[in-house]
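We begin with a single chain expressed as structure tokens, specifically the form predicted alone.
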Amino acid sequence: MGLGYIGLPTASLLATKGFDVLGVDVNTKTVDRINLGEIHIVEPGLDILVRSAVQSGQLTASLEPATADIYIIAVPTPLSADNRPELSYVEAATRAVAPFLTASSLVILESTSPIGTTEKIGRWLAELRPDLAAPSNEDSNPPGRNRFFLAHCPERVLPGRILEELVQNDRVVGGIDAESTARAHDFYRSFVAGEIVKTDARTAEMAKLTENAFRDVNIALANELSMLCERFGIDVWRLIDIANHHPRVQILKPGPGVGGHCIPIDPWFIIDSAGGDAPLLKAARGVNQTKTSRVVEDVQSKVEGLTDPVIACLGLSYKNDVDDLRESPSVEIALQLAASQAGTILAVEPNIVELPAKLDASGVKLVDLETAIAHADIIVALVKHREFLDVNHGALASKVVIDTCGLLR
């Protein structure tokens, strides 16, 4: 259920593992162009292991779901305006294989969700099937009663290496009881080669969420560092590269925020659950959405004085060599300096061909490097992409550079 960064790369692995895969979403382009034998996102070698998969009629995509032995739920688990989880796309997955649930089928929510969401889920399906025992871990279900079994097996992976770490890397299954625990650890067993290591649901959902709460804390620190530094006339990253020879420290890398679906979202979950109580994690958050407005500030501040500026951002994505847009800080940049109308901002983004909707109206224009470079007064480098590795600093003498990623180190 959802055939995006994950979904997708999931159900074409499963297939060529020889499960027999209905991928599902709720796009209508998405599903034509899978059952094409082609993708909608990048992902290297995704292309390849989706032609094969549908190719072999292993893997079909539909805009319905169908009886299945496993529902695997990968849907987007996005954050309101006020930083609420909007749970809107698990509570829609789940009421849509309501119905195709049968005694012993077992749904596994793989979307990094709040904690209690396995849970709710569980009450959703009980609700819609009262034919079926839901697993609880306060009712036995005595034996031969018809039931459904629910675990969570949050994903783990990182954008540009999802088919590797999808076999390679540690997973963590935690099920509504003790059999729906097992029954996950024995699926992800046939296609995973880390370790599948078993506990409760609750522990599984807060394992995912602690594990990005910890590098935004440890990227909060590198981000504060760099505005320190500023002030101190200090090379971050120097600092950074002497601090990291203690045996004991590992600094991340300074950026212009924190972007993705999982770092800058998780922590909220976690805040949310907590009925705010989280001191740290929300001052984690609070350095890293700063260091984006401070980025907007610099570029501002550059533009006084310069007639009718133009703009270059480098990089629109939330990390390197990947088009994955979602909360990404250089797309907020670009949206806050178009809507101060600091100057005309060109984007270049070599991952994607057209922009966003929200970017492309704002007046922001999508160009090539060699276009930004010649046409810029200042070149704000957000995202290092390899293609911007070779850029010749040269051509950068005349200009005004802000480098937020340590792309001309």
Ligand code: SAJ
Given for the second form:
Amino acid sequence: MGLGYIGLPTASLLATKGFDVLGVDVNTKTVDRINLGEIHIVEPGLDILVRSAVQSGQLTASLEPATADIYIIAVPTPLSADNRPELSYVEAATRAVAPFLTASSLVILESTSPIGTTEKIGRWLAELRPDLAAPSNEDSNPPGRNRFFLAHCPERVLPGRILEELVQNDRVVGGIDAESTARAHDFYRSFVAGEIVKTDARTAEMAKLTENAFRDVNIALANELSMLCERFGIDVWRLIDIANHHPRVQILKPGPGVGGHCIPIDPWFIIDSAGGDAPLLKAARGVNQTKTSRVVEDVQSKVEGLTDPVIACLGLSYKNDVDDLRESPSVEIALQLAASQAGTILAVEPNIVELPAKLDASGVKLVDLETAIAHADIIVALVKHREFLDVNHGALASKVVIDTCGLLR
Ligand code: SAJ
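Moving from the form predicted alone to the form predicted in complex with the ligand:
The next block holds the full complex; its first chain is the one shown before.
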């Protein structure tokens, strides 16, 4: 259920491992493209995998689910405007599969979810299918009654390395009851090379959120150091390199802020589940958001005194070598610069062919690297894409350069 960044790689991998896979998505265009053996997202190796999965007949895409042994829910769990988890896609997917469940069906939630979501799915399914016994951690299932199984197995793959990590990463499986955990474990064992750690559903949910919160806090330290180093006249990249020589220190890299649909979102799931009582996670979110505003202010201060300034933003995606612009601090920076009429804003993003509507409407222009460098007074390096690595440093000599991602080191 869901053929996005997690569902499509998982569906096509399973298909090439011999499973009969029905990939379900609510988007007609996505379904049509996949049935032609084409893909709608950028991920290394995915085009070849999907083509071969579709051509072999093992993978079919559809708008509607059908009866299956295993249902994997891999739909988005976004954050609402007031930082609350939005479970409507999970609920819709649950409602869509409910009529098709049979005795012994295994339902697996892979979407990153707030604490208690797997139990919630169990309650929805119990209401929708009173003819089947729902799994219960109190072990109250009457013996012999037809029942379904339910577990959480959070996705943990890194965009850009999804196909490799789907197989190689360790997985966490947490069932509502021990039998659900065991069945989910056996399923993942059939295609995962890494260790499969068994736990309960709530711990699995919290483990996934903890991993991303750990990264957010660590990057917040790097971003705070970058702002402090600016004040102290110290090269933050060199500083972190040196500190990381210590055998027990591993600080991540500063950047223009933290983006994507995972790391800036998942700490809020914990904060929300805790009724707001998670001060460190909130502080880290604040620091990482402040870093984005600081980059905008830095550019604005450099523009002062220039006539008709041209500002080139190198990179728009949320991180290097992906096409994903969701929750991207670089997009936010370009938008804020455009809104504040800081100058003409040129954007270079080699992984897209057209700008999203809101950037286009704001007057930002998508250009290639050479054009941007030739015309810009101020270069803001936002994302360390491989296409930027060979940038001609000589051509930058006469420009004001703000390097947020260490591109020009
Ligand atoms: N970033 C930094 N400095 C760093 C590393 C990252 O500023 O040193 C920024 C990136 O530029 C980006 C953001 O953080 O804006 C997130 O990028 P990322 O590479 O850290 O993570 P994601 O969002 O692509 O994927 C994460 C991964 N989680 C962990 O590494 C703990 C991935 O394994 C998860 O599956 C994914 O979230 C997810 O779906 O939850």
